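So this first bit is one chain, no partners, the form predicted alone, shown in structure tokens.
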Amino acid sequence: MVRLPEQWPPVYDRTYVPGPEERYWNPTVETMTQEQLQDLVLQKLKRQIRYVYDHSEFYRKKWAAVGFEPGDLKDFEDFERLPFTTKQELREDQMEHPPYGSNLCISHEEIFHIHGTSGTTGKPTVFALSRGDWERMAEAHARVMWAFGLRPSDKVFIGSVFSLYVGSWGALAGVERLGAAAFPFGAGQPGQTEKAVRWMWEVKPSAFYGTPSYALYLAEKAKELGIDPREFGIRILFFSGEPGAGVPATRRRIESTYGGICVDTGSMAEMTPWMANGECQHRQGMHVWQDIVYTEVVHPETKQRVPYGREGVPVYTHLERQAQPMVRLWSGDLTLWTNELCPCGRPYPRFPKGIYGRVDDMVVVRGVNVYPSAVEDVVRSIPGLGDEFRLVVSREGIMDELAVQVEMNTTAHEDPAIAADSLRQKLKSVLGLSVHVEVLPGGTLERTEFKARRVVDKRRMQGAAPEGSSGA
């Protein structure tokens, strides 16, 4: 049996950095067998659950309703008795117990950082982290960054919004902990993308962090300014916030545009350290770093764990969190997982296709489940088409109609009619339904420096109720 140190949550040596040729940041854990990893995760899970029970009113009430106490947790089957946690529950709890909710497990004086996201009602969801949480996040992110090839000699351009959004700050903390040079440029201000191009041209960062949409938008702006994005010299581009980095055609487009490798990372802001889903240098899907955040994949309808090789919804549990720990947080995302070992040798399960959709982003058109990521993969495989696209769903009479709006690349020489016909045929083959294709001039669709919104469902605007999901 793997023996844990007595101290929980763990305290890591902040001065430690492996030699640049070392393969693993934490070889003790990263070279375990899968059985040893399971044993380690269960021990950490028991400690986290005991801590949550002792400090969280929110979870004590939830667990009392199912008759659960920490002593009942003997194995993973016992753990699966616990109810899921939803974002809606967290919002409602914070409205009833403002601002942090009844799941704040530390005193107000111990809060080190405050982050959050805006909910569907406009009421922000507040996340508090202790100083220890922040340091453990930095440690976890540095470990994953090391796995995909980042080293202290790198300069990392952080091209995402510095606000309550924790993604930028988490990337920055990991870069700093690893010892690389941080270039926290940000995004979101008018004219900032053009400035980013000029700064990148001058400074020549070797790595880039942001969303896939913004990386493609920035490359488009660079070309308008007469600069080939390959001349920046970026060797690693790593992403979160969108499924694009795991979409094969988008990955190929990013890599061919910049000449660097495209790396997929990320889970949820609530689950910080969110990089506990992250690829290694082999880029065969995101590793699920189970000793940092314990992840299950469950069926979206039955809510039961699905076997490896099947699709489901990731459900996350913190293993090293003090302030506002999450237990069985329902992500609403869609993925497929496998326990086949990666060539890197790490024992973690993987999401070989990344996070490729959301249960609530999927649209059902004439009984067919349509995921924006599937359309993205087709759009970005057609020569001459630009990077932006929209799905527009409408209902005329009793039939749903799906239109895909795309742009021609501003430098393309292909015939728009031929590109449209090619896209129409490929979409019909992939989706199994006929699609109307609208080809627009380059620059027509709105660009984003953050997360792209790809679906416009006019059925709601027209007063028609969209069809229900046909399941996973």
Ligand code: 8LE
Second form
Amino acid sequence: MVRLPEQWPPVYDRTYVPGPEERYWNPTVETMTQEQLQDLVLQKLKRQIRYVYDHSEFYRKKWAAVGFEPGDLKDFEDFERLPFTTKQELREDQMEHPPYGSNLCISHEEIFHIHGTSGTTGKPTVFALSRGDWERMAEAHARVMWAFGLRPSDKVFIGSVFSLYVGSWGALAGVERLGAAAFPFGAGQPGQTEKAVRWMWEVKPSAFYGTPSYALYLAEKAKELGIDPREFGIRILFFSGEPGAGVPATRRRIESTYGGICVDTGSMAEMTPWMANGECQHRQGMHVWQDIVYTEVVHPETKQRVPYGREGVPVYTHLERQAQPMVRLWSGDLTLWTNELCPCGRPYPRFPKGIYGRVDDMVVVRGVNVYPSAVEDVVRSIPGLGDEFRLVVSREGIMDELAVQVEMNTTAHEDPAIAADSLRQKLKSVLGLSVHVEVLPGGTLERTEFKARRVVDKRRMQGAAPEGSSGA
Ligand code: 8LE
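Switch from the form predicted alone to the form predicted in complex with the ligand and give that structure.
Let's see the whole complex now, leading with the same chain.
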């Protein structure tokens, strides 16, 4: 039986940093067997659930509907009786009980940080954190960052939007806790990408955090300014926010462009700043750091946990959060999980193919489910093609048509017709669909400093109901 510290939530020694040669930040947990880990997770889960029950009106109400009380929680199956929580539900609750909702488990005086979403997909959601939450999430970030190779000697350029993007704040707190130098540069202001290139060239950061789309755009800008991104000297680029770092062809492009390793991390803003998912330096897919955030992968329809080796929707539960804990938060994403051990030896399950994307981003064309990330993998595996692309879905008569718009790489010498042909054939074999390919000159499609939106579904504009799916 693994012994948990007496306190819940745990209190970590803020001054502790392992020696640079140490493999693990928290060897006690990271070298457990899978059985020991399960045991630890269950103990933490019981305490988190008891805490939530005692402090959150939101969950007490939800759980009363299924007749659940914390004493009922003996094993993971008991836990699976609890209803899911959706983003929509949290939003509605915050509208009814502004601004934090009825899931605020601490007093207003105890709030240490307030964050929120930018509200691109609806009304913004507010997140409150206690001081202890902030410290624990910084610790969690530092632990995952250590696993992918970040050390106190590193200089980390944070090239993502601050203000309402929690990912940037989590990265900053983690870098500070780990003892590396943080350069919280941000992104998204007019002219900032050009400035980023100049600052990076000047300061020579050894690590970069942002979105994969932005890293590719930044590299393009650097080349326009006559700078080879390899000259920045970056050895680790880590990402969250969208698929990309887990898409093999994108990973290869980022690595060959910058000369550093590309690392995938990330879950959802509601879960972060805790880093729930993140790769180690072996980069065999994101580890699901179960003792930080308990993650289940469940079948989108039956809503039952799927066995390892199967695909499903990640569902997240905090294990160390006081202010606004999430219990069984439905992500609406799709992934595949495995518990085959990674060469790093950590006991955590993994998402070996990353997170494919939101179920909402998936388009159904002639009965085939198409994720933009699958198209991305094909586009970026063709050398003559640029990094940017769009999926345009329309309806011709009663038939759905998928067109993929791509750009020629500005420095490529390939014949556009040959590149288009090769793309058409590869898409056909990967998606099982005939796709119309449109090759555009380099620089035609809009770039993003944040997360890319690459699907244009004209069926919606045409008033036809697309075959599609939605999350819970
Ligand atoms: C594939 C986790 C964070 C703060 O970086 C973030 O982007 O949170 P946000 O804005 O709530 O967006 C969450 C969504 O981004 C997820 O549901 C998923 O669709 C996508 N996402 C985040 N990280 C990844 C990702 N998709 N791979 C990732 N590594």
